[in-house]
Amino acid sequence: MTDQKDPKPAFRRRVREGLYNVRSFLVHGRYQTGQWDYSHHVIPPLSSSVTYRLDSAERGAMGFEGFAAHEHREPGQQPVYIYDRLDEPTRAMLEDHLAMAEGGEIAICFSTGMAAIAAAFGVLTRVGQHFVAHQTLYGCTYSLLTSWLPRFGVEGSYVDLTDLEALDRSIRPETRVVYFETPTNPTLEIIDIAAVCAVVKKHNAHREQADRIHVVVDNTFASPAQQRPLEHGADLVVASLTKNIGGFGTDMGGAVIGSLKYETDLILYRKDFGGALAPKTAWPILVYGLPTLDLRLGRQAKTARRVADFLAEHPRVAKVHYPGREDFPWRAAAERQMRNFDGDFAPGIMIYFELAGDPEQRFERGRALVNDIAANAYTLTLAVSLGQLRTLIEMPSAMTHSVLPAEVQCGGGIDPGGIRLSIGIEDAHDIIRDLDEALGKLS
């Protein structure tokens, strides 16, 4: 432990003043940190202790008093670690870096992305309250919101949040959360974050602070390297660290990022409901995932554009959704909010495309395509998840979004044979070759 003053404010100021780019911060961190002194380590060390020795009962009391309550700490004072589920240094370093990347004050890490989403709803809603969500959602998120939250007395409405009038009509006196993904999973619709926040702000103007509506954005598809919802007015960001941020397909995790006022409730929720991210899992995300995030996604996005252009010209493909194409329906909104750390347009690594034919034909052709790729392709892997080094392909209607009833899939624009591609770092020519060969076999 060290008594040196935490240099966190100076680093934040230098990054925000443009003296250092955020991508450099994600590689080097601060050398020293309020969480742990590791000034002589080139690579942050890995903590591996569930419980921590306490020198006295008074020190233990100090730790519990300061847990989840920054107001009890002096500036630069390090926390007193007691038990992993409460707080520990490796995860805390990752949280600090995630907060910086997203432009938030705090980040709280969980064992999975779904645990993070559950925590956001857990601290923002209670019995008798209501949320509004976009009509297209990841399958497990949909299951959480429709199967479990109602058991806790929290009901939801599902609307098209690209229609701001529909959002305005759906808000009730008991509404406390507006939730959406952007780009959406899997169709890549872009929800205009600033426009949604403006509608919510209008309603909040007539509410007491305790009754205000919170905007929560799932930023998993873009990651902070390509979009930072807090900059556009969102209250909280949730993300799966398993995907782009982790990047290598080896570790699961999730995070909630926002302002300091949410920290205590999020930490206490994690303590009581469990789901803390293990330090052995936080360490590779901190050391490998975040430092390479911008580099990986920049390379993958260039390949994604080439693959999307190829698919758009193929006779077996009826429609391609990729934010980087001029014909993308939500291109204007994507250009406004999908920006990298330099402020350049960053359209992402995800592609969604539909095959030609009637609905039954599209389903059968989609199934045939992914089965052929599973058997014969080299650079394409039939697997769920996304944001890995390998290019992953899946059929959402039958796989990741199969929990959604057919009418919900249809209403959310999920095609029966739609295909989701997560582009990896393989050579673009090889990815296109494998796709071309598989598409050429379709009847």
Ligand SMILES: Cc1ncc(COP(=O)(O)O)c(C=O)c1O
The other form holds:
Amino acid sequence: MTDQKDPKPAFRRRVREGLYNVRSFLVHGRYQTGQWDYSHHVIPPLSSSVTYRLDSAERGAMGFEGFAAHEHREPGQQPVYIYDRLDEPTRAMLEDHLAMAEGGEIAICFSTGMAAIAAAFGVLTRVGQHFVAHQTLYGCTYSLLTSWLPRFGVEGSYVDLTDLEALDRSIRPETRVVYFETPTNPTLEIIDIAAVCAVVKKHNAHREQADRIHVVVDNTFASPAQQRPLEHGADLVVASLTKNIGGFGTDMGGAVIGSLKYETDLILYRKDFGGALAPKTAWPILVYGLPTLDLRLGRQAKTARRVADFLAEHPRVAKVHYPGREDFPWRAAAERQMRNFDGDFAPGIMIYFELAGDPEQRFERGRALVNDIAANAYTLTLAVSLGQLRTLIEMPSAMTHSVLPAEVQCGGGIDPGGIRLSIGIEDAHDIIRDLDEALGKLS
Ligand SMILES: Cc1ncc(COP(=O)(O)O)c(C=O)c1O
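Next, report the structure of the form predicted in complex with the named molecule; the form predicted on its own has already been given.
Expanding to the full complex; the earlier chain stays at the top.
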């Protein structure tokens, strides 16, 4: 196999310097890459080979030696591929693009978002260590952190990370990770990434490199098209590619994105724990999902604003959280950090709302609303997940967050009757009409 030199070696730098928008990069890629010669394909090829011909024992040995040591490769030099779970070209192309989108040096892709989150904790923590997490988390993340990590001797404290003094107090000598989603799932609280990083930096100033605390941000809700946590000081981003980035609702995936120093551990972790993203799944995310991400989310966010305004005016609705609205409780932090590739405020496609009434009425009305929508609405689908072309509605307390104990839900502001909406690309009028009809039937 010959080395393929990138004919446009300065391309990546020019994107970074702002000459080309990342949006263009996500459509065109690097023309030619060390992973594969696709300068002659308009669309990158989908490779589908579990194992690779090694030609000679020497080449095989070279492959194993070079694996997970990409920093020693010349720019543009092709890796010696050995076996799909270790490394492979289609997934590697997606990783290049994801790293660029998030402003990181590397991305490592996993089979799901949960596999990526588990990997981030897997490489950053070990027995006897501790993490601090925000009190409101996606249900499966909560059960990973509370049910599984303690089995490996890693314990967590759950605090309100909008309260920086609480964060400061919760950090212990053995703390290695501060973890949160922003916006949070499902209530859309905004955690100020730069402010959290400043508190962590203060603690890190007195620590050896090996004892550093890492800030890990789940960027699933915003996606890089609307927020890039690494720009605000985070060490690692984790993301479910199943959501906005995949976008079409056909494939699952996850990624961890950050600087080169994390690459070897993450790639070795993936080799041994498995959970690698399949190339047949990487391909649609590379070819359909990422190139259209900014376009889809820009349109969906405009619709989300209109739907949020409609809900806020509706007499049956008591509370609406949408980062784009002026009455959003964490608006200032949202404006600071939720930005699209042009630097404009990008408040996202997610809405959280609560119906009017006492807690019991809110729960009954929430249930009646989603059941009516499941039966009668054309443009809204009762389903978990988010960030798809279709508008999805769900009731977190009974569905995505049911694993959180009632007092944790309550402490994190998840109302028993709270409703989460993920806005799709349908016509805004149609979504509003369907919601209006269902709300009008409530007792
Ligand atoms: C914020 C957040 N993070 C992570 C995940 C997990 O992603 P996946 O379903 O791809 O494992 C989800 C899934 O809903 C999520 O909402």
